[in-house]
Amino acid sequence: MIYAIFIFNNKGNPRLTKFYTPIEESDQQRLLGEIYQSVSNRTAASCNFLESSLIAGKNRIIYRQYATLYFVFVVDEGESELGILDLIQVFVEALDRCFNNVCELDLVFKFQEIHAILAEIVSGGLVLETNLNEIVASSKSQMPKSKRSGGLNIGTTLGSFATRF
């Protein structure tokens, strides 16, 4: 079972937090800090798996760093570490396809879409879908048309505005 999913930037600011087990809010804040510290202090040559007992007894922290973002999954001992690393890769690729080269600002300003994409992949701590094409198609069908096309095209908008005057 997946207990929690986090995305942190390299300064420790959480960009996505999703808990699948009930935890008090004060404990959530403490957990975020502890998990970020344990992940960020590791060297690039270190393994991407950590043993932990932070949530619901014995569990594992599995993470992957992409540029300035850490994608972190806290799972029970029954989950496959390599399977979760693959799931992180699927999640990142789905974000990349839905937002055309996803960046940290997308995580900040389009958090509802990010949570919707995550809900296509994981629900209640259980993996629902791993097929990237299915995830992207379902997510794009749920997004409003303006958001699917990437929002306003500022260049076109300003160009059409300038030709009117």
Contents of the next structure:
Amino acid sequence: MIYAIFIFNNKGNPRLTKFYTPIEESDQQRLLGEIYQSVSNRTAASCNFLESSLIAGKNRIIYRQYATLYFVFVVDEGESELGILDLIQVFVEALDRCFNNVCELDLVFKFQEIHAILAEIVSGGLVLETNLNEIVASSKSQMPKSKRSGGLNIGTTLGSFATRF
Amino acid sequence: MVVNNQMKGLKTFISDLRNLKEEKDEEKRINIELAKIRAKFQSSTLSAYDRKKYVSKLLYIYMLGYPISFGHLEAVNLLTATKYSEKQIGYLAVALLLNENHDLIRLVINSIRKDLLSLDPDKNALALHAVANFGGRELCEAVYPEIQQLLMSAATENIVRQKAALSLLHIYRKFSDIMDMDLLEPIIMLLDDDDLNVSLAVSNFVFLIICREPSLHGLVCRKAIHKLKLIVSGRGYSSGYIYYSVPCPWLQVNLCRILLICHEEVTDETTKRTLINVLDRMLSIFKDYKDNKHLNVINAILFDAIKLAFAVDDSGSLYQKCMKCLGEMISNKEPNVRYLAFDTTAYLISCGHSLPSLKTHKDLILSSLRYKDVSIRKKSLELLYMMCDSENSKTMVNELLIYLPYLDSVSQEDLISKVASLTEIYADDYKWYVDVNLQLLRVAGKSVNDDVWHQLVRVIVNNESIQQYAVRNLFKLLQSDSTHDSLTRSGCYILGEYGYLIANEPGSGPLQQFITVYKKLHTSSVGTSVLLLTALLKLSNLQPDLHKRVAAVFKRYSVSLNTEVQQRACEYLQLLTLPKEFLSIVCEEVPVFTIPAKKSLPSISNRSDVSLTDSVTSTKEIDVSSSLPGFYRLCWRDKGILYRDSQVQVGALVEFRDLQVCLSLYFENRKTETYTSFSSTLLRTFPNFKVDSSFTDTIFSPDKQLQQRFSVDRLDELFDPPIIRVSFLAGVMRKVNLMLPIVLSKFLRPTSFDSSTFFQRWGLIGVEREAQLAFGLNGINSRLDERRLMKIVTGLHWGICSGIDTNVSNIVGAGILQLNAQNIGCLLRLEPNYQNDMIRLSIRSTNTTVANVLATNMQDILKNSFYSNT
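In place of the form predicted on its own, output the structure of the form predicted together with its partner chain.
Zooming out: every chain and molecule, the one shown earlier first.
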């Protein structure tokens, strides 16, 4: 199962934290810091997997970088590494479709909606839905019909990076 | 009703924070905001909209890492609101801010139930997520019927059903007693659902079911093969589930993992052939999609298909295909693929599959030891370790040693412990063992951990034939000016023990030995200095000429500032003044270590028992001393504490049903902290001994009790009591071995005879099939106690036959043991001597071995059951 999901930028500022296993509040930030440390030091030639013992004994950190943002999943033995790697891709593509060219600022100002979209993909630490159309459709049905003015479109969009892999 | 556009305050607040220059300002700004929100919450005129806005602000502050100490009640209020946008924020806040045991959760249970019953699928979804993400016992108990209804009803929308499946899975995982077990089969049936997403959600559920319920393996196996076949053959899914031209890869992977566990249920040839065909097809997709840029999913499927293919049939037609795929992946340039290829290969070797063609890739794997990514370095080392066998061990170790100087310190340490354990497992001549280990100490002393040099010393001490060779070489290495602590320690220790063996060789006489140790004394750490002083003492014992010099050294160090060194020096100085005979007794050569340094070579067939980290300890004898008091007590009692320390307590309950003996273990956490990686493994077992059920959680929180159940249906042969190892992480790794109170006498059925029948049978069996033992009690203060003795004898399931022995203090008993479907009669005569606290025990049985086992068991138990404090 998935123990935790983090999104943070290349300076270590958290953009989303979600735990599927109870973790003391005081430990949550420490975990985030340690994961940021180990992930941000890795080069582009490294693989996207790390073994760690940060949560619940032995587990693996699976991460992907898009523009300025790191998407990090901490999972147990039961998950396929490459499966999770592509789940991150699905997540980013879903964000991209919901926000028309998503960028870091969307994640900052609309964190509630990011949580809602994530809830369509992962529930209780397990993969719920992988069909992009379904995810986008049900996320949008829950979302208020906000007009995308494009006013937030400053900075690099993740979408242009979503096709990198 | 547009959330974002209206919550201007939240946007302004976030923008404000982003515009701040200094980190200190952020904290200031947040504290001001928190004070403002607190004041707003206390005012009586808070509108629903404001509440939503302020709770959202709190959530943002929480995400930035500031503790949130208030506002929980407002979050609860939002959750119970009727407006969807408020409800949504409320659910989010409750999920993030409250944990499953928070008192306020009680307040939302009713509201969550209402949302589950609602006809609005969005509300259903919110409530189902809540249960899956933070459902505690109380919440789960309350909403279980509604969730079950949602999952099973055909009227429910698929999107709600898949969420219901995961919520129900949460309940099954954490509180399986709430679940109706009859529901498991219908859930497995849902694997067939036309909607692939329901199937995917259910597959997660099924995975946990087969881990817990072996009886359902057959059903699951058939369903999973059928589903996999449909997907692979391109039927049974809509185009929405094609991810970069691969149909639902996540479900394919899950199905493979499910089948890996339960594939053994495939007994008939047709099904097996179907499965092999499906796997064949899956292994071919590599070719079909070679041009596809998105190879991740394809590889994900391949890795799991390969594991399954090997498990199903590791010699047939699939083998070549698997090896070809694996070979291509190992040599793949993409780091992710290479990493997983190493991982998969190591897994396959650990399962006992032979992969001879792997040899062609050895150089590539070796060169990966220097790859720029630490994850890959680690994996390649693990794989090389697994590839080692008795044939290639020497070349492999030599090649690893070539890489040693070029590695970073973490990898060095890892490599050293692996090499050390390989040399130990595969050493057929000890010279090689010593050579390699000395090289480790010399080249990378700073990365050698204590275990490695302890083990080296142990092997040298236990093998007389290499002592001279070892001490000669160590002495040479010690001549260097800079030696690392671990080399100094092991070198001087061995020199102190066996220096005399090279005392007559040129250049290594007693004086040179003294000077060598003495030189090291100046530059060593405290721990090492203490060891060096001991080495000097031993040297002076064997070489009386050194007596004066050594005494002078001790004198100098007897004023050392370090108390430990000072104390040692003073004590040794005193020893030197005592008569010579006394010193030679103190400095007696160390006896052979009782833990065998090396037992048998693990053969290929039991290779799977050798785990990556545990290979050294797994060959050692098992230390169960800490559980023995509990074990002895539970041999004659049905329930009690098997083991207890400051961290854990293990309770045991033995039950008897007809001929069956069941043992339940209850693990309790005695601290307030949560342990992780909690596991219990059988180290010793016997064929009739079965594990009925076991906990699956590895997290062991203080409020939880973990349970494990074992049973023995019938006995086919004699056995040794099973041993389990309990291990968990509580800051450090803790391991405790427990001997389980399953002994032969548990299977005895008490019977009673009158005097004449007893003597007739006693005589019939005869003295030649009698086991007689006479023994005293362990412990100086132990006293035999009549009532307790009686209790123990009946507790060991002997039927008491009274009035038979002329001496009234003697105990006479009888029992029947069913072994290998035969009834074996057993008779007991126990003669206690209360004056001298001695016991004489005679057991006669139609089977001599049974009599012997019963008698020795009983002797152990009786010896250890009369300590004065019990």
